[in-house]
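A lone chain, given as structure tokens: the form predicted on its own.
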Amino acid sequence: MAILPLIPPQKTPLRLLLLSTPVGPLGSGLGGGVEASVVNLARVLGQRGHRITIVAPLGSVLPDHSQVELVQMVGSFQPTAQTQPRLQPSEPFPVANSALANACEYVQAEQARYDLIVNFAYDWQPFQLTAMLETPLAHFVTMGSLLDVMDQVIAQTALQFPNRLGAYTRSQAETFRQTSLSDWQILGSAIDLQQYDYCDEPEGSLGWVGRISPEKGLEDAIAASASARRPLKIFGKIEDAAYWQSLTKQINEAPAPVNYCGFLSTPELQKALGSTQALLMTPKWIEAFGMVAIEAMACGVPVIAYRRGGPAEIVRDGQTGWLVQPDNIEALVSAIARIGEIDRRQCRQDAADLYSLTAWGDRFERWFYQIVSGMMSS
């Protein structure tokens, strides 16, 4: 993964004004990674004198974040991206009395009291304001493409704004071929390590973290873990009711048990986690990063995924776990039976080596550097 270049410690602490993803309140968990990257993002860089502020849905809550201004905003949150068909209209999204149309407005309103505005939402609104605001506004894209309309808008802020694109992976930035890649910062994501503990005994299940919806390929890990006999944790949030129905048939037939253990807070996922013996990674789509690989590897849990996206990038062949072909059942089987080899200390080195808040927080500081001195030099 390429990465940005260190910052010199003397800079001026920023005031930064960070937009959540709409789709719902932090810590939710309807937002998914996204969530957990507005948080970090916020803890690492308020830990360097920073001035954080958070515009996110009602409802959201920060754990302990004293030194991080939350202002949140009424009015119905977004669907997500991918439950749209790619074939959208101009304004694809609902707008009136929406949570997000709401945050817009109070980003004009406000714009003077902030250096930088990050937007985390993947809506083609927060787009169209770039060229509306003195206030710089950049943007970190959680998703890969999905829809035509954000397809637009992503390349025309590409071609009036460079260095306003952030990405997680290059594999999630090759997807918008409007643009190229040299139009984008790649940044990768990171994790508090602290809040995870490393687990060197565990216990015989897999386990299975995500939204759990259709995109995420859950009856994947459901056949596989079937195939392999080995019994399936399954955490995460229902997003998809009627598919999470679907699947109820797979579950019960399974021949080793398959629990849901329901959405969990960090403490408890990554102590429920770190006694898997793998984590699986069965997606459907592209996934942009894939948050929940690094948060297994830091409990020391190998990941088994499928070689597309953002976890072909994470996760190292053979060493951190197994890459296998997409969609294929009796690759995932064939992994699962290798587990073994994978050295589980090795993962945590990793996620301590690449995926740590200060190294993030190097790369996303150099990129906002790099913006507000261009704006003053302009």
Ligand code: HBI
Contents of the next structure:
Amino acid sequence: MAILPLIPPQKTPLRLLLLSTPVGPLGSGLGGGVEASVVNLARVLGQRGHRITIVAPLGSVLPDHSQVELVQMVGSFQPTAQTQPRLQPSEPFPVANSALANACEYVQAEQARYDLIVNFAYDWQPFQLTAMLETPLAHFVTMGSLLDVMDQVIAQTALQFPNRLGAYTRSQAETFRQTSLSDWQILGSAIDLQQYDYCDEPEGSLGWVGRISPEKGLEDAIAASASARRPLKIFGKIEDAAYWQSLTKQINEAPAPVNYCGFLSTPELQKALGSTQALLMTPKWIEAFGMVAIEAMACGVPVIAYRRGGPAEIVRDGQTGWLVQPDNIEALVSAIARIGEIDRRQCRQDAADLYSLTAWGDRFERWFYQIVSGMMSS
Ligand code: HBI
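Could you switch over to the form predicted in complex with the named molecule, since the one displayed so far is the form predicted on its own?
After this comes the whole thing, all chains and molecules, with the earlier chain placed first.
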């Protein structure tokens, strides 16, 4: 007699454990775009009846949603991967009393309480857990290829545990050369549109938003706004103070004002960003996604970006902004001169159609049910 396949729990609410980035507490800004990804995913899946627990470093705060459990880990913050040498010496597992080591121990101890565990840390330790747990562990990879040790554990996971890797964009997934695109769920990202107000009457400034760190290429945005003789407003956390200091001379000599506006909360950021003529995105690395692009578009702000990484898959050239040759300041200046050709309403429309929490939540939910039902039938 044929054994009937178990009917997958298509709509059974899932008990999900989200392992956040160990580089800093949720809400600190140190985690960059992945903080928003974890918080927004918890919100949208919690609203659908799934039971969400987030594991994050001590000091984390969640915006107003009650139905999410926050478990905070004591211990030192993880050094950021993008500041490590590519051939990073593999440290002993686990580093004594790091937030990451404590999080991994928590996951191992408490795994039976969950149907699925999702890792958002860009660190090799959680990947080593995949083969050690009964509960399925999926990995949402939040940056492109940076470290050999990460490339290796990602390739190994692709081989041993198909369908457990998620990424924001195709170009990000393609940086992991030991994997193929079919190893990845491409999930994009999203914002809560209701938090962003459309602005039809911009002032004269250009905008730049991001962690102030070398891989974000702020110096190019300052150079382009100076050549265009346009004011520039800078928003974001000063993550690398030495790098920020190195820009002081360029900022002081700029012919138009360059103002640092700080690291703002979403309500304050969207208000200030909405009144800019355009957002400049000048990444030196393969930006996995570029949350700030959809935040700007949601406010009606066109995006001028290097044709590199995630922003190149978000901006529709000539429709919601301009894509230019990477590292070419003159190309940025020419695009700034043509920004009036972009319809700000189209920017808002793309954000609503392609980057809503609902569409994004659907993609994650579908992936999670594939994994959980796959476990049931295996
Ligand atoms: N570095 N080691 C490490 N772990 C992370 O989770 C991490 C990081 N650097 C940056 C980062 N996460 C996030 O800012 C990006 O994934 C967005």
